[in-house]
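Given as structure tokens, the chain that follows is alone and in the form predicted alone.
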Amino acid sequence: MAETLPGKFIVLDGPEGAGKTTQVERLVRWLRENGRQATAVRDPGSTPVSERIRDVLLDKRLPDMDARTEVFLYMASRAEMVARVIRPALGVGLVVVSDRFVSSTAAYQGSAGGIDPAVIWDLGRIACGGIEPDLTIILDLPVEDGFARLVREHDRIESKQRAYHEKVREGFLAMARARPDRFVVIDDRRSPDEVTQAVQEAVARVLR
């Protein structure tokens, strides 16, 4: 069952190269300038052992994972992520800006990794105690032009076929049609002023 807490949990996710972190960047200034408390974590990341963790499963040097590793990789570090940031965060009112979280799990591991979404999902309740974002926004856009906007060398989940990240865009969309109560999907062909525009309404909508 997810937790109830004062503070509002917002996540970005989608296909690489969608532009998430600057998007992140703007709906935490934007919810500042509009009176909100407001921070912005990354996953994974934004605690030390997370950061590490994040090193490992990005690093090219290092020869292909299993899904099953990444996975558990990636939810180990998210939840250290829900224990030392955002939980204390969401428990005094804060809203916290997520850059991915179990979505991506679910897509990237899941949809296109060849591992049960659904077992992803509920590894994801375990990881994270309870909490569930209100909101999970999809920025969505086709593979090729998502990898057309990166312009340094990829990580080692970038440069997984191209077969792959067609996997994972079907995986986002298909979860956002599953769950229309908490996913929006947003067309990121458009521009940043325009994405920015639509997620700010998006948020709007669950901060009300």
Given for the second form:
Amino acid sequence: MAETLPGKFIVLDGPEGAGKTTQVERLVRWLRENGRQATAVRDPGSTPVSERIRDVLLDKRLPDMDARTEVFLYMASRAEMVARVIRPALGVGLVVVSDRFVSSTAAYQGSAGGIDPAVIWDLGRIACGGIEPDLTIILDLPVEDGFARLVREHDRIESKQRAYHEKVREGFLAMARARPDRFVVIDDRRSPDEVTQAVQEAVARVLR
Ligand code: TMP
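The form predicted in complex with ligand TMP, contrasted with the form predicted alone above:
Next comes the full complex, this chain leading.
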């Protein structure tokens, strides 16, 4: 993180269906088994205010939201989560593992939604007050493979067109290429256990 706090901040991100939620759970369990205090959050969400904003963002009865409105709602939800949960946890030395973060806004509302990703990164710095991930792991897989894994009904963002999600994936890969010091891409077409292993190796390098 840009601000020096004793904890470590790890983000798992990627296109739809990338198995992030399972990998976040496994990572937190592994960290605890190895003697680290760790906690998981999901973005948007993880505080009462952030979960309410999440409900608005993912509500299919509101299909026509402007991309700028989406950006500010995701950032507002995130500002609250950083202030209430992430910063205090990092302050007492925890490893915080987040399911998505600013990287998602840069990929979805930026690369796919048409807003300049540079502006989104700037807004992210304001919303997060200097807190930045030490490592962002992108679980990458082709769009059709991701959607084949989504068995439940699609939410508002998932219901956007295929071309949108192709741009989301490209956005994630482009930001990882631009910041190899802070991003790692893991091929999510492998078995969940192989992905878990690769995630652990990447995180171990940051915790050393
Ligand atoms: P989830 O699938 O990880 O629960 O994320 C919820 C949806 O919100 C997912 O379709 C991706 C989307 N999203 C954005 O469009 N921008 C963002 O900044 C974030 C965090 C999520």
